[in-house]
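One chain comes next, on its own, written out as structure tokens in the form predicted alone.
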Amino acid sequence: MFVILVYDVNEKRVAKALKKCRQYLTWVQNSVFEGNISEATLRRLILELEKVLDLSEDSVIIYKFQNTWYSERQIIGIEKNPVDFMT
């Protein structure tokens, strides 16, 4: 499946969250990641993030897509990491 992961993490923990997400997904821009990932690997990423995050203060949003056939990415301004998974 294809996922987009967005996080809002306290700056004390942001480096650890960034490192963990980069192990599994492609960094797109500040606090945003995307990529193809299996359900089992996504569960592993979530478990690892839960160890790093303070769930009373931080948040992660994960958008899941079974495919990207009907999706399109539009970028306004500078593209910080020009990798296109959406094609």
The other form holds:
2 protein chains.
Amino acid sequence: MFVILVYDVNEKRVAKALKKCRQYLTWVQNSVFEGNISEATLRRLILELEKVLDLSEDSVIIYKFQNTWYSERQIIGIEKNPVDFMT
Amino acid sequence: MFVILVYDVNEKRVAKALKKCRQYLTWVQNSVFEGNISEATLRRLILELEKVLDLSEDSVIIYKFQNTWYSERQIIGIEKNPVDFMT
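Given the form predicted alone above, produce the structure of the same protein in the form predicted together with another copy of the chain.
What follows is the whole complex; the chain from before opens it.
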């Protein structure tokens, strides 16, 4: 499935969160990751993220899409890291 | 259609970008907005954003989904602004 992960993490923990997300997904913009990932692998990422985050303070939203039909990605301004998962 | 908008905007311009996006979409997390919006209204938002941004430096990604079937939204940690567009 295709996922978009966005996080809002305290500065003290953000480097670890970034490193963890980059192991599984592609960084596309400040605090935003995208990619195709299986349910099982995503569960593993979530478990590992939960170990480095403070769940009472940090926030992660994961948008999961079983398919990307009828969907599109539009860039305004510069593209920090060109990807094409949604094509 | 359902959209997720994420931006990475220079501090000098981010207040204006935030204000503009909030007129059309719901703020859900730092630099992240969601909502249901028509193609025409989204075009208007984009035109207005282009006036406040520096397109050679700032970056906006807009994910557009004609429907949210087979999709899901998962929160890890706290939810900064509870919304339910994807239900």
